[in-house]
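In the form predicted alone, a lone chain appears below as structure tokens.
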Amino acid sequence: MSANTTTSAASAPAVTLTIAGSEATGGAGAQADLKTFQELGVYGITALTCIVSFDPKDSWNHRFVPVDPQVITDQLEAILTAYDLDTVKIGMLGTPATIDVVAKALQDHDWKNLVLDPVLICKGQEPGAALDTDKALKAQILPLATFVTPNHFESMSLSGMDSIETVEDLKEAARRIHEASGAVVLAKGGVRLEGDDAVDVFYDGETMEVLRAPKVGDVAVSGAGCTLAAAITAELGKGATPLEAAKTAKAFVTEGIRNRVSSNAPFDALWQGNAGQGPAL
């Protein structure tokens, strides 16, 4: 084979799995994750839990499909069989079947990165079943985590919290929450929390680090939170330590908030495609 069809393993981009669902409008879900996997520089792949689109015809809620559970481990088995992974990002798992079938997938493999993004409420799901859900999540997948990313309202469910008002509450959220899990725990105020600045804890065990960046606007954007979950997956595959995945991860979707797309939807999408290029790396 010549040398113009042979990637030398020196380089070779990282390897990065996301096991999320399919998001129709391209967002956030797996398409976000892949879109910020290509720019910061890893090799993406992705096997899909479930299909969400938005319904226009009833106020842009969710429609949710969960993919077969067999289908699932069949992706994950040609998947772990084609690659030498030890970095996978977590997103929406959807329903108890399928946390099942990725939970067995992910203790039969030796992982170094297990980055969680803790979607604990599916909003295409009865009430009950979104329950069911959030129990399994918390007791077969978060304690495999090695680094969990909730939002403010994730923070307040995982750590027991009424509320986090202040950023001394979300610095008490990571400290619970990586008491509870061993993972290294990132916090995300955004938008929610008071003050000029979109702030976030960061927290290892031993190091607690308020990560701060001016807000850009007021409103959550879309795909904000799975892009910052992938940004981490992508840095730790690449090598970085936890702190630095954080603060590259924390610019990068600063940079793609203010570079955000509008479309004929009610909220706008962070867009990562010149987030690599922007002032905030």
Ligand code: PXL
The other form holds:
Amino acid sequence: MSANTTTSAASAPAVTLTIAGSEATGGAGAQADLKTFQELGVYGITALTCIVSFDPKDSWNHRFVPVDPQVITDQLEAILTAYDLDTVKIGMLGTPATIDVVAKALQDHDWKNLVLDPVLICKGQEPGAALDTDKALKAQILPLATFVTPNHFESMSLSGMDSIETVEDLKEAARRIHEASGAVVLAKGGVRLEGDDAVDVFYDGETMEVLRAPKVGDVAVSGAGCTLAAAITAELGKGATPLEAAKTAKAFVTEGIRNRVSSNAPFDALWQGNAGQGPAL
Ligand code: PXL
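Starting from the form predicted alone, produce the coordinates for the form predicted together with the named molecule.
Zooming out: every chain and molecule, the one shown earlier first.
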């Protein structure tokens, strides 16, 4: 290879990994993570945990197939041997067996940034199985996280609160989740809290900050949660502080929702492309 085609160390991108599932239509999961990484200028790597195919014949519920745990271990062995990584995002894991092997691989490694998007429920998953998975995620992965991004439902589950209706409730949830995990928390109100703004609460144990952006419509868009956590991961990988990363990620998601893509599915998908081409945030 000539010097001209080799990326020099000085211009080498930050490298970030996502451990996530495939969502076949491309709106969520590993696909959303990789598009986000690319758009934000980091070199993206994926270890696939499962394959989700929505079922158009069954209300677009999720058909879920886990990747064999040994194959997940193999992917992580290849990745962690090839690259000296310090920044990882965790998306959908899906089964206790997957959580076991991922937790083992994560524990054996020193992470500066371990961003957990605590995907607790897969639409259409059998509730008993989902409960076991939730428990395992809380017991084995949450304690390893340095940053966690629960949505409205996940904030209730992780905080033990029965309802979250106001910004004050969301702040209380963020406080509780931080105390339980030690992680920086970005608790997402999204379209679920009333009002004109999409409100997220940032809490790192000292700074409590409410991040706001005008709601873009009233309906959740596929891929928003994955993209937010992936953007936080990319920014942390490039050296941003957690609060800077959260603010950049929120602006990126807001713009991606403005640029959303419609399909024959009954929901739109966020699009990471065209960043910076829309109206000023
Ligand atoms: O948005 C959560 C999510 C994460 N990962 C995968 C998914 C979904 C939702 O559909 O399919 C693989």
